[in-house]
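Next comes just one chain, in structure tokens: the form predicted alone.
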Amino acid sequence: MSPAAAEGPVVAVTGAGQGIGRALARAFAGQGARVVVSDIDTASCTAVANELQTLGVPADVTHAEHCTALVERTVAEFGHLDVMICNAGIMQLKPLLELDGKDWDRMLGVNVKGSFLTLQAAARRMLSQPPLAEGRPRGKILMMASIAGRSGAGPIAAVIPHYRASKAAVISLTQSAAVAFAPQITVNAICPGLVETDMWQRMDRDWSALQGVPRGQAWQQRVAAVPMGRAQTPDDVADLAMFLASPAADYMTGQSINIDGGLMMS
């Protein structure tokens, strides 16, 4: 690792081992961050740490003592922790009255209680640690919600009720606990559209089946009403995550950011 990287913030990503998660390690890794990958699957989170060349801490986010365990490890590492990424998340498409106990339960376990646990392992910490510099805070927490989460959603919206409950209950949370820890900690939440990972492949499977139209269809449709006129890309939502980090979004707490290419506005 570079000097400069050896000095960059440390930032520890769940859910790191595809997708978004992904992309957030290796944006902030190219920008000379020490980042630390987290993920319940332990061959896909020790691939993107040997990637990057750095820790890689399997955790399953709906455990506390893995959470805590994930703080720990960073800060044996690297010292300190100056910015946690609540990444970790599920997805499932399933018609309102076919969902049963164990589908909510595990939709809202994973998004919600995940969330939550990692977040207040990352707060014990920063609360304890002294701040980024000279008149900056302690910490910043990322949360990743959706615009799932806010109103409307368009047709999607009858399958994925627990889903959207579930980033609702994320952005309440940011909310909170931007409320509960300023000025000491930021705590911010990032909503992402249609974003084009191995997740919305197996949604607009499961979507073009309960459609009954061809696989990829649903996709298409749901992306010809962006008004940018494309899907989104991890890589958009790691922008995001980087300003929200930075010193330039210092000022910047309880917010729930769209960034949607323009589906949700407000």
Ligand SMILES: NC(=O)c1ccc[n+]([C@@H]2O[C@H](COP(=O)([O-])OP(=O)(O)OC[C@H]3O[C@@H](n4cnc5c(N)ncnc54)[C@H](O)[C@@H]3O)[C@@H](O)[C@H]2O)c1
Contents of the next structure:
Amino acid sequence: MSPAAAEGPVVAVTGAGQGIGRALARAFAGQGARVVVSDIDTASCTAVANELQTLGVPADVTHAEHCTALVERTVAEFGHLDVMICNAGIMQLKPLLELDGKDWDRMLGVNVKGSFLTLQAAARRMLSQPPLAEGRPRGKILMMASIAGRSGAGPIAAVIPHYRASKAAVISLTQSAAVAFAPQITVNAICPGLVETDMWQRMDRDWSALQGVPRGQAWQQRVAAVPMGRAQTPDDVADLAMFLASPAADYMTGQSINIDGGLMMS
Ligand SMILES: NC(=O)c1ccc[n+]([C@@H]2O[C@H](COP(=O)([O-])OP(=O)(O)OC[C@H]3O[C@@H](n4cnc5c(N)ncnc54)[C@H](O)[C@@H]3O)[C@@H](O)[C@H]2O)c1
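Given the form predicted alone above, produce the structure of the same protein in the form predicted together with this ligand.
Shown next: the complete complex, the earlier chain at its head.
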């Protein structure tokens, strides 16, 4: 590890085996952060950790003991935890009347309970550590919400009700945690739009099938509505995460920021 990296902030990312989480891990590592890569999928977790030559901690965020172990192993390796990014999440596309209790429990189990358990484990540690620097908070927590958690979402709202409810809950949890932990820890949420990852490929496959249109069409229809004229890359999300983790955002807490090319304006 380079001397610069040895001094960088310690950033743990859940769901970092692929997609947005992997882009976040790469971006922070590229800026000299000491990154801890975590994912329920051991193979992808290890692959990304090896790529970044850093610590990988396989963890299922729906288990409190996994979240605690992630924090403990981070602190054992690097001495403290500066930024926790609660990114792990799942998506399912299914019409409202076809959803059952299992679908509901699984969705809210990963996206809400998992985010809560990760946040709680991180906050417990951060509250007991010194400030990041004089006059700064003791730690920062970033939550991965979505514009799907905002009001109104077009026709897709009918086929992702449990996902939308889960992301609205993440936005609410962000606000409660921001109040609970101010001024020691800042808690903010990121609300991406249409990010080109495996998650959206699965959504496109299922939504195109539901509409009876060729694969790829659902995605193209959604992207055509983006004022900025293109789909979002995971790196777009990483840029906002790096800002929120930086001293420039130390006075922000409890905020949920849309980064979606202008799809949702508030
Ligand atoms: N892709 C988008 O358009 C989009 C838009 C808004 C918000 N988001 C959110 O961004 C986050 C990442 O999405 P993505 O597009 O990279 O998805 P993805 O499916 O490509 O990656 C999600 C990662 O989370 C991991 N994961 C799933 N369940 C887990 C669990 N229980 N414990 C730990 N890890 C688990 C998966 O193994 C995977 O590596 C999610 O919270 C998602 O809801 C995505």
